[in-house]
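Below sits a lone chain in structure tokens, taken as the form predicted on its own.
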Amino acid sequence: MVSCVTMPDCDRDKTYWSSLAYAYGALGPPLRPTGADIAYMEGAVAAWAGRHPARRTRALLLGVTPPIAEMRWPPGASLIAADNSFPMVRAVWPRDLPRSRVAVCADWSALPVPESSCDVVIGDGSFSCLRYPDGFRAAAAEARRILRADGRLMVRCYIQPCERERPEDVIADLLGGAIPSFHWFKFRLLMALQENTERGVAVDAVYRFWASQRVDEAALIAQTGWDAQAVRMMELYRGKDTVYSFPTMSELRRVLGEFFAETAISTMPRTIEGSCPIWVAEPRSDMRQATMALGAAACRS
């Protein structure tokens, strides 16, 4: 049974998100991780553990992602999912298993776990479900909040390229078939149609700008062999006022580091390619009288 722990905030968006919990299964990388990705993960939350050999290790998903939470933890280790919309975690999550794996439907700025009690906070893409600045922040200070001094941030962050794209430029690409999937595509449209980061892009601007192009589906399913469900997948976005946030990797560090001090990245997300790093990063032991005062805060207003 799924709990949810923050309502009536829990779900607040009852449209893309529960549109998308059933669809997921059709999303492929970069809007997932890939197997390389978890294993860079795997190797982070081992070297953690390898560290620590005495204690078992607590973690906290930010998210449903199945491939984290089914990926090669260390023994005894056990795992509770925060996520903010019930229909993904009913939909996406893979199941509890007594003391080791449970989901929870909890808001990331405001979650069920005491301070100081995890060793691992990890998510997918997750930052860039939020509103930047502030929202990057109010997750990196819960974050830091629940971690213990010694634990680790791991995330896979979606970062703007150093040379930003024209949303001309990747249609010309698609139907030039320079572009391996529509998941790409989606991912590269995203990010060039984001005019700043404080704004973030709605991802109705983004169906529409398709629905603008009048590129026919039908046929660019036939002329690449795409599954058609994902390509159709472009329907969910319309008339949706969710926004994703697309940081570059200074402004992520800008925030982020704030409250976390960079230990590790996957890769520098130079070129379009290397746009989903997984950041991993210690507490900053300065920063937790801050996060405590930003807490407070928060309960006062």
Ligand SMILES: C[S@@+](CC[C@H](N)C(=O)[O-])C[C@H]1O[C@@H](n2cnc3c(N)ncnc32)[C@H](O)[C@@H]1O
Given for the second form:
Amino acid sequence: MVSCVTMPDCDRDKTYWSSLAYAYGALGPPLRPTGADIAYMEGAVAAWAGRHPARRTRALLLGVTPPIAEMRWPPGASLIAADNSFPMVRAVWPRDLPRSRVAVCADWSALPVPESSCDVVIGDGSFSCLRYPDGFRAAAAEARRILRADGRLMVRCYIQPCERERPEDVIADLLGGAIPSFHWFKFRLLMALQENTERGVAVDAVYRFWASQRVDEAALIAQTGWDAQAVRMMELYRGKDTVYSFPTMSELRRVLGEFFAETAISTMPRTIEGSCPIWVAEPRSDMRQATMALGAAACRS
Ligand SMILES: C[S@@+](CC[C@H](N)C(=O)[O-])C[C@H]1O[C@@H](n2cnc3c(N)ncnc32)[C@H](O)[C@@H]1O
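Moving on from the form predicted on its own, kindly provide the form predicted in complex with this ligand as a structure.
Below is the whole assembly, all chains and molecules, this chain first.
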């Protein structure tokens, strides 16, 4: 049984998420985490728990990503998943477990969790679902509010590569057989079609660009052997008002750095292949000091 705690954004029909809910099984990396991503998150959580042996880890998941819900959590850990799409919670959440795992329908800017009550806030691609910078700032402030001073934020992020791609180059790579999956193609096209991070990229614009290219989907599927359902998932973007935001590493650090100090990063996002780093950070004790050289660029040699 799922409760809708924060109603305004629950069940918005025009979001991509309500239609993704029923096709989620066909989604693949990088739009969901790989086994290596989950292993990295398990390691980061285990390291935190190892430093706090007397505490039962209390975690909050930004979204309902099943592999995170089902990853190896320390003994006695509990997890609350917060997502503002009721269809996603109903269709994708693995299920509640008594006393250790529960999902709530809530917005990340108003989490139904007391101040300083969590040890870990974790998420997969969560910030890219928000508008930059205000949505990032609101969710980061809320994560900071609910985390204990010695807690950790761990989020897999979608980051623009140092050298921005052009949509026509992504299409050329697709037709040249240089892209490993349709999910990777869609991800690269999303990134390439974003003009700037503040504006983000509307999924409907990505659908319209794809339709304008008149790629023969049946021939593409036959040539590549890709899952037809994965290719047809582009249709789910059509007419939806969802906007993704893909910051550079400097932009992400600038806003999240107002609330958190980076402690680890799984990979530096220089190329498109490395553009989904897991960012691990601790709450800042004095948030006013946060204007430091957070721009410390991933793209500087
Ligand atoms: C975490 S993200 C990315 C998907 C992810 N890569 C995965 O594997 O599931 C997707 C989820 O975020 C939810 N979401 C987007 N914006 C939200 C917000 N402001 N508050 C709460 N949930 C939100 C969507 O409903 C969707 O279920």
